[in-house]
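What follows is one chain in structure tokens, specifically the form predicted on its own.
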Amino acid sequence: MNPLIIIGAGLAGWTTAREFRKLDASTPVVLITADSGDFYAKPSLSNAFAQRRTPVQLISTPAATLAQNLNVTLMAHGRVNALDVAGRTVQFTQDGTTHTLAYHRLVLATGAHPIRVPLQGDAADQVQSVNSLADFSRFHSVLNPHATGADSSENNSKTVVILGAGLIGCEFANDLALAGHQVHVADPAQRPLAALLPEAASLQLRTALAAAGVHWHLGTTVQAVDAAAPSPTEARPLRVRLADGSTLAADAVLSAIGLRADTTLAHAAGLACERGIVVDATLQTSTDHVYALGDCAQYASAGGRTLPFVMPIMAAARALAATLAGTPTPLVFALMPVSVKTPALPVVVAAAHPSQAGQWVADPGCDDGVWRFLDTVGTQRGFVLTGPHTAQRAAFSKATAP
């Protein structure tokens, strides 16, 4: 038989691999991915910082001992160039070879590429964001240039400016704050989590952050990075110039701006591709035979949305396992909030479809930290807890209708 191939070594490849494994232990796994393979929790890029952790302590897995014990062919630092779809076949390049392999299904979990804005400047290639962790080993080197080993307590203070106020952009900002680095923060919005939260949640969000020593500068942009001129009084590498005409010294950028699907390889073999890959409630896509999930992924389940975050992961991988493995399953999505990582203001937001019309209101007992969406009709379809309000997530989800 040919294999079950995956492309891609993210939460969204091995957890199918392993949920596949729970019910079919005989049927050939191969697991193509671009790096090394070696398994991290993805959300811990933007808390590692202020833990002190290196790039090394934030393996958790090894991919050699993944592969052996899910039984899975590891295809390391294999870059695939191309999917034909009819012949069933994918191309890939290891090593300077380059294979052709044959498989019974395929699944895509080719993940997000980070959004980038175009820079002026002559240090705008500077730029840099944390996607992988490879990216974030890359961005810990400029932070920590002279760290060496695997557990360095190295401190030395730097100024990052960061491009978005979304959840990544505040989770760094939160982050590189607690471990003692100056941190601005420019958005064109006039507050952080505009998209996500209500205005009183997001404006208890700024405020806290603030408290913790971030720097705003909302309703502008970055324009333009520079190489800064050697200077006796000034050490930063980097000048950031703003739309509002201020000027910034940074050591780094982090452009923290959204994340976009990977759909090069789907789109190159004819698939259907809108904002992710487009794929029905089992996680097919317009091929037979051919699968997506994760953060590469539009699911028809979530009325044609792209969810790139752990908990809708599991959730495809775990129904996705028993369709490959001959059983099909719909993909249901169960209310699902997220969890912020920022410390300074826990926040803990479970949004409503965009499409649905409704408002934000606030619950008058709750000391400005519960915010329900009500929906045309007074149903509850979303909701916000910051701060010790979080505890309380359990009863909101009951209570929250899909």
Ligand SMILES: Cc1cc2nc3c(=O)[nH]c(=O)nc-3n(C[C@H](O)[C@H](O)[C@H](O)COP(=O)(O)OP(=O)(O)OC[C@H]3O[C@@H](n4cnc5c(N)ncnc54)[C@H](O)[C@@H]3O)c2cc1C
Second form
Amino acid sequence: MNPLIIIGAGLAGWTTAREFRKLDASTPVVLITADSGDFYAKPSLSNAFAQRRTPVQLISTPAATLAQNLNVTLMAHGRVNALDVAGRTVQFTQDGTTHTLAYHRLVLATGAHPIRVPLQGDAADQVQSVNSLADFSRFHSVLNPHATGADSSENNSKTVVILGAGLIGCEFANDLALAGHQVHVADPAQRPLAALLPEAASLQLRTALAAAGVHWHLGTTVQAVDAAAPSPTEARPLRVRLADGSTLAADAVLSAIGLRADTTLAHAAGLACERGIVVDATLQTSTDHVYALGDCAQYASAGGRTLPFVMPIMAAARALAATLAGTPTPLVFALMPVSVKTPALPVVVAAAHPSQAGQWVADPGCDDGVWRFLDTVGTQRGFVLTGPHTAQRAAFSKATAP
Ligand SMILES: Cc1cc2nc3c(=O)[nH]c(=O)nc-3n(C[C@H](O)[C@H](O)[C@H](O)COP(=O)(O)OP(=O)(O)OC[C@H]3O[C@@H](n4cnc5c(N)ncnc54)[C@H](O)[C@@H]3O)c2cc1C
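Having seen the form predicted on its own, could you now give me the structure of the form predicted in complex with this ligand?
Complete assembly follows, chain above in first position.
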């Protein structure tokens, strides 16, 4: 029998393999991935600096161990170039050789790409994004040029300019500030997490991160990044120009303005793609025998949304494994609150569907730490908790309608 082929070794790819093996010990599984396949928790990338963890220390299970434990044939550093969904084959290149492999069923778990805005300046190509362990390694080596694999105790303060005050931008800002770096965050909005939080919660976060040392540049954008001429007074190698006319000297610039589902292979193969690879309730794409989940997928079960978070991936992988093992299982998402990893002000947010009409209402007598999203008939459809109120996450989840 041709194997089940999984493309991608992130949380979605490996969790699908693990859940599938719980139900089916014998069907051959091949996992093809462009990276090393080593398993790491991606959320830890945005709180590793304060804990002085190196990229190597973030790997929880080496790829070879995982592949052996799950009886999976791993094609690491293999990039899939094309899918032939009519002939049911994938074409991939590994070590300079191109292979074609037939599948019985195919799972796309190709993740997402960081969105980048075009910037002016002769050092615009030095702007970094962090959406993988390899990205994190590059960023880490700029901030800790002398760190070795096991020791990240280097303590020389650098200056980092972050583009974007969304979830990832705020988490990195807090983490880098805690690690002793100078942090500047620029965003066209007037407050962090503006698209996600009610205004008062967002202003709390702005104040808390400022108290933690984050310098805000709100209502403006980064326009250019240039190499700075070496001078006796300025050792920082980059000069960042903002639309408000100010300039900042920096050691590193991090772009954190969002992710876009990676639909490259699916699109080229003629599968339906919109904001992500379109999948139905059983995670099947527009073509038989081909499935998708994780950051690359756009879920019918989520009202046509992409859900680039851990909890949806775990739920999707369990449902998909059951379907692949012979029991078609529609995916039903429970409410999945997201914790924002900003120790300066912990935040839990359960967002309603973007098309849901309603308004944020603050709970009276809660020191402004509790907000409920109420629909037009007063049913709770989402919530935001900050600071000590985040401990009530479970109770609020129960009280929220899907
Ligand atoms: C800094 C950061 C912090 C986060 N924190 C949180 C958090 O606190 N809570 C939360 O819920 N979520 C968080 N997230 C989101 C969460 O980590 C992601 O939703 C999840 O890890 C995505 O997993 P994935 O497997 O879908 O994609 P990825 O991890 O991106 O994996 C994609 C895989 O596909 C492979 N691939 C792609 N194209 C090809 C190809 N052509 N051929 C072969 N292989 C290919 C890649 O090599 C990779 O192995 C965070 C994300 C980031 C970046």
